[in-house]
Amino acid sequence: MEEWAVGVDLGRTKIALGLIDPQKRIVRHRRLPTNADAGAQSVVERIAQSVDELRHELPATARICGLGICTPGPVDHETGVVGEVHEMRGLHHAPLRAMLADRLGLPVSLDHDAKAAALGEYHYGAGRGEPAMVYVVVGTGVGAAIVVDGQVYRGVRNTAGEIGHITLNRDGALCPCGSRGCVETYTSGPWLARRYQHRCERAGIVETATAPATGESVTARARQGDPIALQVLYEAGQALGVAVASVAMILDIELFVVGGSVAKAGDLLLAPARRTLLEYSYRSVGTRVRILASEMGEDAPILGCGWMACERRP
């Protein structure tokens, strides 16, 4: 029997899920909200739901061999439970994997959503062939993930990562972890948007628009010519960049492979973050890393949990 995987990362909002082949491929996409108010046994009854629907689309010769998921942390990998997502209260402390295990049968592997995604990229995506990569997501936060010889390198106590969280001005401004200066206060979606409306009423411009700025917003200016978003999503792309070569002065590693939403800006962010990482590195060590763009996109966590479901069955 061919062995088919799939893969859900389940979200704040959203759970996607997919059906992957032998090939690493996924052929078949499920989508449904998380509704995660609804408590842990709705959101396990719902994925299996779909999951038993998408048995039915598998060839004659073929097997579900497992299921992986992934959830924004914290998360036990190795209990397999949820811990205390901010807007998934209904999912906190749930043993997710066994909820899962039980219900569909399977054996189940749960981890973070940036492992799942760097796990994904490294080994279909941007990653192939690399002896070790760092996957950074520039979303809503800033984090990171570490994989060397196609495992994800944790640390002690399994928070090895926290990019976002590198001081970069220790008189900077108020990060929510409690530290100053943060890269995630110059990167993540809701700095840039902050950014952008505090340079505005700087530069006394009224802003006209019915809704707030976000980070896509000032993105979409950026592109348009919008001088302050330029600046904004520069300094970003700086703040980027001196994270990026301290962590290659650190790890010695020197692909680092830029996901998330705020990574949609491209060049926009990622060319002043190479240009930055040259400034912050010895040569000998910048001169050698890489910070390239996502390959993989929103499938990256979704293939992620797919080799998760394949290499850690028990």
Second form
There are 2 protein chains.
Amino acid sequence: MEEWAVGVDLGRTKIALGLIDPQKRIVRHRRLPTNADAGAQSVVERIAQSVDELRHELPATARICGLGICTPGPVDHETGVVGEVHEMRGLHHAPLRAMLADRLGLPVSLDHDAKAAALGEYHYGAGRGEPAMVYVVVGTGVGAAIVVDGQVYRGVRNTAGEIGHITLNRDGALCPCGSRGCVETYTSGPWLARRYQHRCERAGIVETATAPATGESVTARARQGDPIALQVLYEAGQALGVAVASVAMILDIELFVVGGSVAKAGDLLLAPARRTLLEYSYRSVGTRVRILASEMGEDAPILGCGWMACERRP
Amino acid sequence: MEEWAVGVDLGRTKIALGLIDPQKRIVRHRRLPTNADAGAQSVVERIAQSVDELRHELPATARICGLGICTPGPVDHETGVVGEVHEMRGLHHAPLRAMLADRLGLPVSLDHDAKAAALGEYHYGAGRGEPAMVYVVVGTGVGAAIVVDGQVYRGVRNTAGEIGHITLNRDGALCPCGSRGCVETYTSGPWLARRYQHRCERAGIVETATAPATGESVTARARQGDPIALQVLYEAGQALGVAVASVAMILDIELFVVGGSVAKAGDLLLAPARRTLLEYSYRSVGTRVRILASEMGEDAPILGCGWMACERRP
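Would you mind giving the form predicted together with a further copy of the same chain, to go alongside the form predicted on its own above?
Expanding to the full complex; the earlier chain stays at the top.
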């Protein structure tokens, strides 16, 4: 029998499922609304119905070897229980792994979405064949998942990779975390928008400043040549470069793959990051380290979940 | 037979040997001049003669199970060959492990001195019973060795833990590494001295400023209440605290043990580091992380070498 896998990226608003063939291609995609307010049982049932439907599409020679699922926010990969995820109250403390395993009769793995994305990117994307990789998510926040020898490095409480709160400037902007000048105050979507609006106001560009700006809208404006948007993205990339330099020197890892919504800015973000990495590290480190865009994009967590379900060493 | 070990800390000017009993006490200490200019064969012969003498002091029921040796600078722990260590030209590229093993008929382990000290501190000192620990050496430079599950985390090229060049201030002093505002430009001995002299000159304290100041002399003056020395040490501690916060958030490790010559300043350095750690990290991280002074001091590398020789998993 061929071994196929199911990967499930359970997000705040939508659930993305993928049926993964033995060549690690996602041959079927499905999307469902998350609707976490309806409770864990309802979420599990909707996922399970989709899996049941996907099972009918399998070739006769194939079987599903397992299902991997990932969620944002804290999650206990050992017990398979979801933590308290912002905006997903209906799933707080749900034993999601056991519920899905019972309903589907399949082995189920559960992990954090950035870790799943890192595993997908490492095993099937930009990290293929590398000894180690740091996957950096730049979106609403800035986080990272560290992969060494094909496994996630977790630290003592499974919180390793909290790079969004590395201090870049002790006199910098006050971060909601209580510290100042954190990476997130430069590089995350909400702060990109905030910095953009602030600069526009300062420049007296009232019309633009009153329009709601998000990280994505700043990127869109930068693409159209808006000099303030370009500058804000440039500074975000510089901050990312300093953070990458620090992480590279601490971990001695040479590949950084950047994903997440803000990473869609591509080289507008990554080119200044690469330049700054060279400036703010040992030269020997700076010249060895590569900062690449994610290859797998939104498929990364689904593929990582498939890997967790069927390939991970116990 | 009881298993005893020999640990050897091979420094730039002196070699410190220790005979370690099964209770992990150093029951005999010996010191020799390094005199690396005489060449590797001479260094090996002097170490071996000391080991031969120590063997005569063993109880009849004891045998030496192995010898561990550590050196400053780059070293290949897998091949047992010393790299190009500054001020130790006579040992460049010496296959020190094989030379000692052949001469002594013992299993020999070779590693970097900070890594050996970290292992000593982790297994027998401040790190006992902890899941993980970062050993920070504050001396001529600032470096760290990371211990996870009792083993050194090395990274892909065995250079992990390069925390001395984390950027604390992008507009800070130019570091010899080519970057700016590195941890070392605040916290290392030479920079402590430099900052002290500069402040004295600026304050018009010519008499003090013309005296040669080292990291140790700055510490001594701080102990006597010199306000400039106290301020410079305070700022060094703050820089250390920011660096510890970053490393703790990246690695999710909660114990930092600080050794090295500047660490002898004790709480003059560590108290501001602890305060700053709380300010410049997630509160949940800052309150969990402890910064402790080394318990084993100069015995740490010797004990770590003993552990490498006789306790390390192959």
